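Starting off, we have a lone chain in the form predicted alone, written out as structure tokens.
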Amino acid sequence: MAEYSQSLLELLEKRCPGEIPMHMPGHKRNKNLAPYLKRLSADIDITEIDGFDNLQRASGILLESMKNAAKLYGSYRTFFMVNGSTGGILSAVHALTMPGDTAIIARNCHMSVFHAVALRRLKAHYIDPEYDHNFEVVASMSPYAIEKALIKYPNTRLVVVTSPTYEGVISDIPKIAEIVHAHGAVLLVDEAHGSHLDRSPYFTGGAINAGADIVIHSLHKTMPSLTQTAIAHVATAKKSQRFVEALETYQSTSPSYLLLASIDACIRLVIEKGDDLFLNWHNALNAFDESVASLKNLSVLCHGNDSLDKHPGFFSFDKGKLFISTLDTDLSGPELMDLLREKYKIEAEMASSKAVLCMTGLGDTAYNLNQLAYALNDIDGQIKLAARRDSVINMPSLEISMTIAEAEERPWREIPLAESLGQVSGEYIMAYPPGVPLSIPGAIITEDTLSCFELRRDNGVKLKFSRSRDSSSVAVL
């Protein structure tokens, strides 16, 4: 790597400000021109140009960069993008399936795996993770649950798993992958959360070295990288191939090079400092633990008291996810966030109905989680203990009329939510974040669906409908 032990960034400040731009963008490097494109760096802002390689074709520094990634992971290629785990997701269905194969998808896929499914007009089977009633969360996908639908479906081509779940709950996957493989298909593996994971003794459970064909993660998550920003880890020469073919199809032929100097630099940082890193936020989360014990309303999955033990649902957990239950409580999840927002100028992840995630990463400081810690003893101390409500299931099952393909085909018609039972969904109805559909195109909505759609209106959710005007109605076939 000798040409190219400059870093992607160092080779921008070389270059951009000594040249004359007659290329694109249209700012021209002139951050002079408006305050906000020297706030932006756009004297460094360039696409591919001579001597930056090229994404789609990597051959030089590019080429170079993503070596070093792949050695860092212990993948046999990493591909960098710029359009987000989702691009990844896209391409990782098309690489790894021809157009009406069929699929056996986790029912808590994020959306892009349901659209990947509508674009590839696969037949997909839905599996339900096992449940957690204690936090109302998803828990780890069961292998064995894989297995009897492999066998259901014999001609089964892809399989689709997330692992970590947005709350850190992780599946076994090296099982995963070993009945998958036996049966003859291919396992993607959505690790848009767990781009730290296997970097350290302290957060592990990851995909790429334990069999998976195809890994996604969105590096921006939780390691000091962009918005944006995510690799993607191929294991063999073939499907690295068809995933290139495919990267060029949902991916942008105009990168930000902000954008790939930060995924660059963010190898780079951790392949020299990594080690003092991850120790630093695990001490940190170590100390959160500790402040925390004292709480006796609300309670952190698998933080404080609570423990991974006390959890037989869940194969592993991500120790860097901090989820945290009001059901003991007279709090809602999204009262918890305002409270969290307008008292502590503490911005969290996401609330659902009972409950609040924050999302802590590589660039948090023990100053960060101390500040969290007190918010929460500040808050327990206030409110009041209730009666928890019966344990509801968050994700509905999904009752499967029609492909998502097919559906999105058909004519549709939009009537009030409250006499929609029965009928057939016409659109995407979810809670963003996570992103994991509460009904998609072709299911139908069932009382389970209705009562999820009701728990998170009267809680304070907010609902994202695809193409119905407001939550009050809904779009059918």
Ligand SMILES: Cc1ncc(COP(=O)(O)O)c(C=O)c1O
Contents of the next structure:
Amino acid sequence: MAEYSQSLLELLEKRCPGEIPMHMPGHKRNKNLAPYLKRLSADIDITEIDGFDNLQRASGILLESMKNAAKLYGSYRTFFMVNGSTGGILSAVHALTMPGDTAIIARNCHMSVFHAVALRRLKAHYIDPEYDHNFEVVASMSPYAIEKALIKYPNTRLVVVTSPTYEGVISDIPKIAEIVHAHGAVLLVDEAHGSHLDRSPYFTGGAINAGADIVIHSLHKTMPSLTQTAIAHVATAKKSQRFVEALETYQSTSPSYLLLASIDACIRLVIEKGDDLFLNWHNALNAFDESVASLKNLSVLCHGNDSLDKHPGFFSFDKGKLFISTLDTDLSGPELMDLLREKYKIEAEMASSKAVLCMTGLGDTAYNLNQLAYALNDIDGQIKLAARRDSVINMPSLEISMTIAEAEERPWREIPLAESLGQVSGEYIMAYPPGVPLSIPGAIITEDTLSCFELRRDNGVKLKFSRSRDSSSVAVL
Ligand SMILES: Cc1ncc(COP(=O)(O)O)c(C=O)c1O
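Next block: the form predicted in complex with the named molecule, after the form predicted alone:
Whole complex next, starting from this chain.
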């Protein structure tokens, strides 16, 4: 293995020039063919040729790199993926279930989990997490709610939980894992937003060493790695074997070596310089905290004046997330997002009805966070306090009349949204981001569902319908 102590990127740079490529890809590493090929580093964009290993049957440099990652994260096995957490979640659900199995799914899971439920024809029971009325945000998943569901559905094979959430809320994974295993089921944690957790004392609460069976990370969300790069951590040999088989179904047979080199380099960077980098990030966030402590109108979840102890529904919180609430002001989330972009050149991650989410990552500098704090203070001085509208639950419970798979196979028709109360949805409806569906095929459209749509629309949040062509109508069965 010693020959692989160099990084994948170094190997690509060393080996690629001078060879005559009689293999894919068709640009033939000829960066002189067109300027875009040079800019996109086509000279090191190869396929699985001799000396570069094979992701599906790794035995060389990729295996060594995945072993390094497993050591870093303390997992039994770690797998590299080039189709984001989406590919990892589809593969993990496939690996951990048989078709038609029963599953308990946290209501606030990402679309990819619902797609996996459909593909495996699972009988899913959706459990609502706690709710934080203070910030009107979904809180942690209660271990006891999961236990109750496991008692009610004793044949459950799989439990899926998202932790941290998009907004940064962490659930009690050690307790959840203990309960799930005591009931003979397995636990998948969608930790897409938490690949930085437990790599330093400053960001904790990760699932890998807390008993989860599979943990999925979008490396690209918070760590310095290219978009689409993700890793999966699997707890046992048997599950690893099933995961590898499932990955063959959901992942390209031609993985991008640019993406693989990015994962390899990111892992190496954390091993070599993680201590300093995490400390810098933490210090920049602390300075941000101090600068936003005097905000009068806006508030930042678990930052500045706000703190974890004010949120009884939170088990823990990832300080890397900056969820800025406009709840008690005359400003909507999309209005704040536009202001940040237009006046301060700050592009936020997402706007919901009354909040904006700014994501931080290992690549952030103190300057970035300073600028954001300056902008928030400036805006805060110009807006007014306004009475909060009546509290609306942001995420309606799912009342299911049939499985997603059954619903997808039925004929459907489009009707005006205003006439859809009580009908069974024939489609996914969501705001993207965050990609958590407000309704799914087979769910009943309730008053709560409709008021959630209305709330978003009134505040300028666009909804995405998977079937109907026009957002004033909806596909029903
Ligand atoms: C909680 C969660 N899980 C999974 C995903 C999918 O991740 P990816 O975009 O890496 O496929 C997302 C994407 O935003 C997400 O927010």
